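Below, in structure tokens: the form predicted on its own, a single chain.
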Amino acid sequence: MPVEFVKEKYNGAINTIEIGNGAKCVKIGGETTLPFLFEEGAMPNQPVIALEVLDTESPDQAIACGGRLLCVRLASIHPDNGNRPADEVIASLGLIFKKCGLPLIIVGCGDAEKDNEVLPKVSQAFKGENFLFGIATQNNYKTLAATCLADGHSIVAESPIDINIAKQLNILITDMGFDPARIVMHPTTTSLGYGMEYVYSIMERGRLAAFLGDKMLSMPFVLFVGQEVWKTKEAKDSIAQGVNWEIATAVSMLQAGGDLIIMRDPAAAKSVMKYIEMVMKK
């Protein structure tokens, strides 16, 4: 007697973000099914891959590794490591999308004075390119919401691994006119074997709630991977096994739902690619 396998089946979807213009746009979300449950649902758009590398950083290891984003990470701006000013800034980011030819995701330095007073600027120089740009914290959110939301730009929208903070902090952001299809979420995560679960099941639950139907949570998954998996002991240990370290959290998050990944090593992120390819395949 054949075993009939419990399909769920839900009334929402994620939300379908596109970063970039005409034939170089990507899109990401759309889902209405946990990840690669075909049977249950639909994954119109498939995860995406993109690598992360220093504004002051050639992007050619980026380009040869195939993705279809570039992140660029603006660390000179901060005052303890050059504390570049905006203008120096936008020009290098002027020559890297020229050289790669990709959407960007453009990520400050983490000092909230000194992003307040850069993305702006940068935002407002590739005003229409309909870049992705971060981050947006619960504690500073309004200037770079604003920017984005003038210069037709998409945002991230991190949280501290906490389901009510990442809603709240939707809301607040589309409470000033931005667009929930505009809104990527990153619930910040960990490497493979450093509470790395906990962040599975943050996610999950977003995810689920989507689901059922709760807009403030219908946004897609952002995950900078190689931030965190570089800093681990296990990758300083060992070149080969911070590769492997990446790929194995990097699929991890797959699973619980992430939409883009932002990768640092290429050999990496291609494993990561193909994987994304073979589990894609009906």
Given for the second form:
Amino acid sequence: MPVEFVKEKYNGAINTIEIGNGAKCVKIGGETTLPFLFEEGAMPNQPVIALEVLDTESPDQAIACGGRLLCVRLASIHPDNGNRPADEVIASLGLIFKKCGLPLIIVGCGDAEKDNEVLPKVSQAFKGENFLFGIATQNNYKTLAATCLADGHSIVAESPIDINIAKQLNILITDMGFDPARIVMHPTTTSLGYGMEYVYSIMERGRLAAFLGDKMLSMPFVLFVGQEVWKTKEAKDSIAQGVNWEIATAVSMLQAGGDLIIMRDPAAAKSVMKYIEMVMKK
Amino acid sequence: MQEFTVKFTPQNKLVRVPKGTDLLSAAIKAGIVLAASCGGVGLCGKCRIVVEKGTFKSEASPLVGEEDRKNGIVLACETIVEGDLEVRIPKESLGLHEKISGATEEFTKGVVLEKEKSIKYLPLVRKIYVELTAPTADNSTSDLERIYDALAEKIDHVHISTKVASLKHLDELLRDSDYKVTAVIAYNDDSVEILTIEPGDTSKANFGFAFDIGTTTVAGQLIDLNTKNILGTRIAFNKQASYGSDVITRIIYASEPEGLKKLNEAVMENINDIIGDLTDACKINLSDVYGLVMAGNMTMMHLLLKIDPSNIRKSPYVPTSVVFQNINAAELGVETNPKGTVAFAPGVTTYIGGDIVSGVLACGLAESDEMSLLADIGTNGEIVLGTKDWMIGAAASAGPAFEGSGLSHGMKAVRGAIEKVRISKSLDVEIGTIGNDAPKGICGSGYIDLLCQMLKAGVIGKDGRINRDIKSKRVRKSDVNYEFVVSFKSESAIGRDIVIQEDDIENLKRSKAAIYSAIIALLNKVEKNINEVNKIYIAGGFGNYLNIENSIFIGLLPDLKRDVYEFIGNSSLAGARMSLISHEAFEKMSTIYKNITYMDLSSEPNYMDEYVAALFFPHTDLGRFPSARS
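Switching forms now, from the form predicted on its own to the form predicted together with the partner chain, please provide the structure.
Full complex below, order starting with the chain above.
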């Protein structure tokens, strides 16, 4: 007797977000199923890997890797790390953008005050480019959201592994007139061996809520895998081990529902891109 | 040890204290109870005083603003006596002994009264006038039996008992009063006891007191047991507050030497003040007061009865007892007729005390076929859900925010408290205070209105954060955080601006989330939907007024049809009063406490999730509050 597999059908879908313009525009999200369950729904857009570089680093290696997006972290604007002014950073970003031609994901340094000072200027300088800016948090979202809204960018909304706070922040940002389809959620990333299953379960819960019709949780997920993995002692012990660690973490996050994975190591990124090609073959 | 004299004005009280004593302790010694919700550790900033003369040492507290500091305001708990002092206590730092005028109305309206009308009149204490036949050679029945026989004709109770102590001078009394006497009888469990025999007919004067002993407030009512009429109500801040505002600090204090004794004395003083005050006001003789019923949470009952409460605080949180037998008035220390009797409302567990059982009795939840819910919003938010066949209860640690405690300008629902607020688009604030006095602070119902209006006017976002972009003299940054001015110094009665700070909003948000999520968690536990609840009774010290619409708007209460809700005021006091008037009602509490199943929220896996989801105005799941959207 043939076995009939139980199939879930959902009514909700994840929002599709476009980053960049024209031919280089990258779409993320749009799923109507949990990751890679093509029998149950569709994944119209492949998950995307973006390499992360610091604003003071050469982007060459990252560009060579073949990603469709590039993430630039403005580490040098931090008061304890150079305290670079906005105009210098804008100039560096201009060069990087020219060189790679890819839509950018621009992430601040983490110092709320400095980010609120620099990010609006950067946003304005790239007005209309439809970039993705981060990071908005529960305690600091207004400045970034207002400027992204004015300049036509999308935004990363971060919450501390908490589905309710994730949703609250999405509501707060949308209340400012922000299009929910321009928000990408960062549910907090962790690394293999550091409580990943908790992040996994939070992401899964968010996804299921979205598929059941919760519009305030229907945003794609971004995960900063590189940043987390290269903090671990395992990665610091040996580069080869770190590369494998980053691959394993990234793959797990894809299986949890990650739409956009930010990675640090080009070799690891290439492996994960290959993995995506493989699993997307139906 | 060197001693100094401290003089407190305007009370004009003098006290001798050793050098190094803090002024809060000195004030307590002088019999002045200052507001000190933190228990005198410099955290609440309420015990503000001015040292007019003398040498002292004081820590500069960040809780006292710069302007106030210039005016000589210091915190009593942070100020050390180093010489003879003269200290002035501003009115707002007292906050005790405040009375609600016309409070009787508050407790007699609505469902409670309806319920009371239908209870069987059978008061805890009855006075029965009997005329006995004098003994003769043919009729040699004893004096006491003679009384029993006479009583048997008037009451249908068969088991009557009398303590030997009451017999000592009975013979004399009977003969002196020509065998015309009044028997004062009281229910005690299943039997009836003669408390005393009074000469002549005194049956006209039979009074009793109902008390609600709360962590934050003590409320008492004087009842005419012959007519069931409420003669007056008094509410005072629990004097134990000087030893800490919450039960935990008090339990810890109770284990210090003399601690239990001091806590007991503090609350007894509250009770006796209320008794004295009301009997005075109604010109009633204290010796005509024989019956008292007390309802309170478990810790309060332990402290009242001088039972060590320390295990209430320690896992697995077990009280010494949940049921307490009647005791003699003199033994408890209440200043009524010393032969009077005191009965106590039974509790369920550490977290659901006699106050809640009393409240369940008062609202009639335990007699209804349809499912109803009682939410008592006090220092803890206790919720009971059920029908006459089953009941389940939980306690949410809501904190005393809605009682006006722990907030920068919070106060009880007493005269001068802001209880209604309207904010216009241009941020003009219209306030209503209890008694139409100049505002002194904000009470629970005022805060509910205020939050709702601030949300509507865009002063705060759904996360409770004050909108920094607003250009208005009402929105400003204080020393510590952002605040909104509700009433300017020029209009207020305290010589300072009355404000709500972001921390206060956070506090209130947590309180409302704890209560809302406890309601939902209880329903989830019994797999019921909120729409199946037929009636929701809201009890608590909100004074005369609670705006249900606004409570829903901020997410304190579920978004249901408004007529589902009924605000019943202090239900613990109402239940105590009913038990005083009707022994049958008192007996019902024995069934109620046994029928309530306690649910521990902290061991419910989904409670925390529900709670965090409720930390938003009105709620993270906006779909649950359709009426807040429009």
